[in-house]
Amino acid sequence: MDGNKLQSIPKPILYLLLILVTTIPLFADLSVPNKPQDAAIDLYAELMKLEPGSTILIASDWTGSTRGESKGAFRAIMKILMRRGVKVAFYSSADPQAPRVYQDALTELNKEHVAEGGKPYERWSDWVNVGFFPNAEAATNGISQDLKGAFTGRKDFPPGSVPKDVFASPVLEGKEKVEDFKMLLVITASKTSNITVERIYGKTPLAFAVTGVMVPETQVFYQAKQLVGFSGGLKGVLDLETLLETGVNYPDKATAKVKSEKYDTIEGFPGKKNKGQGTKYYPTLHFALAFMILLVVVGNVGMIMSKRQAAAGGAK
Amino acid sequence: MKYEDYLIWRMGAGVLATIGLYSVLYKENKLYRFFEHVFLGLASGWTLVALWTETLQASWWDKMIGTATQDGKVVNGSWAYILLLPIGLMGYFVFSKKHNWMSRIPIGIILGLYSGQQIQVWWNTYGPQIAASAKPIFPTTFTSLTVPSKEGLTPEQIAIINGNVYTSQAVTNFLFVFTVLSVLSYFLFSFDVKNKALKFSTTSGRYLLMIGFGAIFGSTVMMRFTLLIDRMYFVFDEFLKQGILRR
């Protein structure tokens, strides 16, 4: 075999046969074991702590680009605080388009949070679009040192009526800094997270969802407890959705399926519609993997074969 | 139209789209073209009704005039904000060859307040993450060569455990200062490294930089890889099968 011909398989074939991988394994109903990480878990701790009636705040920072990792994260974190009874005012400093894809989200999330006989997630009173602001190192700073000044203006939509300054929405009642949220989770796919770190660390519990690319960068704040918690990338997503089924040390620490020394009892919500985007697209993403390890794999075959045949011509 | 069918037709113009923009990897096309542009187009016609409805009007324009609520209260404008426009305009000036000097007002304002924020930036990101890195490297008990279990002891106990630096705790803990250290020596380059101990470091730090980008790069492809499934998952099943098929 020629092994020049392996090193140059036409691009179209790739591509074609890469559509395969990742579209047929989709159909199938296909699982991996996981073991969700500590960084995962904190977060899940985290969000599980919080009382229901407080009040988070949520930088929705990711778009349609990032659908398959962010979406994902978005619904199992949401999951949680829609469960639970908390309330949370959201915001977006990365792209304009942000605000509109994490209501769609979000509306499509309460029609299955309402199937499942659950309390209806409404806009106003249990959560209130704070809306976009252009440049998130100002932003930042604004809701760091003065939340007021920076809402101020903010308008949203209360049930049946014209908009109203967001400040009057149970949400943010008696909100004044932001000190007085629980948290404030940055789900992201650029850099807003380095710059929420930058401007509010120490203020109040930081918590990420990040995409896959930003998982080094943000292990590191994690590592220097500058976050209480955080999900990155797919794996982030399988975790929350694994968690959100099991727990942590639920029922008991014997027969737990998710153990840690870290914590007592963390309830999940077995039974619940839990499992999502992680569940569906990891074992896909093995077979993606696999194709581009066989892929290098060939093409160093063909490497060594077309230098082989190289030196054997040569010889002749 | 039912709201369903409205659906579908919105899926299916982000499907049509999908596979024009992914047309591309066949060979550059007039469809690839054509949802470049309408992409584009949208993009900016969005962004430019958000940077007034969500951000000028609120954070300027309704300051400036004054605004009434519903239940008849009035919050009074401040004439004050008429400033900002001027200053903002200068900006515009960047493009005039003889009065560009003007643009750089508004650029030295937003560079003085960037820089005098840089301290605090500066602190909050690595202030934290030196103090991590001083990490105890030699171990203080040798009960046992990993962490004990906590399980079943009292606080204590547990106490105890966690004041003690174990012999696994203090090789992970002298791998990651390692690391931290030849890592920062490979950036000595104002000098020639002659030293043997201190080129063994700068080595070792390039090969650990290596790793570190390895493992970042495979986090990248990773991602790629999933934004490809859930664009395959889109046409594929939440379109074709949810909503084409099912109908």
Second form
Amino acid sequence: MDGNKLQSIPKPILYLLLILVTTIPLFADLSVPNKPQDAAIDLYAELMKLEPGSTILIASDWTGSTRGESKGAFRAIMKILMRRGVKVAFYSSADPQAPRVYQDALTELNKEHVAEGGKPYERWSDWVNVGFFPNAEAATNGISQDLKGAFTGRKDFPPGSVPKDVFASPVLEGKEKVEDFKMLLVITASKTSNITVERIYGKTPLAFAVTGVMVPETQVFYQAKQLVGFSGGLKGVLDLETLLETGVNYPDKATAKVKSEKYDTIEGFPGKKNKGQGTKYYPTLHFALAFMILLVVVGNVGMIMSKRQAAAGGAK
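For comparison with the form predicted together with the partner chain, kindly provide the form predicted alone.
Shown below: the chain alone.
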């Protein structure tokens, strides 16, 4: 076998193989054994502690460019909040596309939620769109120092009505400052998470859902106890989906699929549509990584063979 050929596999063939390796598993019902990480368990526990009718803030700072991770995290988090009857005030400060993207995802989720027998999660009464702020640092500082002032003049659409001030909605009624919210949760692929810690830590519990490349820096905040929990990358999405299905120490510690000494029993939602992008994409990620490792091995074998063949040729 020619070592040079192993090192020069035509690119179209490599791309075709990559497409097959990452596409075929999506059509198979595959699963990967999963042990949720402590940060995801803490996030799930904090979300499940929220009382029905309570209100949280969500900074939805993701767009279609990170939908593989961010949309999965958004869907898993919102499934918990919708099933728990928690109200949400959304705002965005990373990209002007973000409000439209999360609203489209929320529309999809609401249809699934109703199909499962849940109460419709309605705009204005259950969630409100505060809109986009073009400067993340200024917006976050404003929310920290004067939430009423930061959101003044913002309007949203009650069903069948003209736009009204967001503070007239049941979601924001009586809310004067950021401390009035049970949590601020940031779903992001940008530095808005860092800005949020800098400006708001200590005023209300903070939780994040970040992309995989942001996990190391977010882990620092979590270990410093500046976050009550976080979901990181595709693994974090899979963790949340696993917890939605199994709960924690549920139905009891002896038989639970996910155990934690930190918590008593936290129920899951067995029988509901809990699986999503994490469950679907995580096996595909493993296939892609295995394919990449295989190519590295093939390339190195080819290089070694080429050197030996060149040495043998020179000896002659």
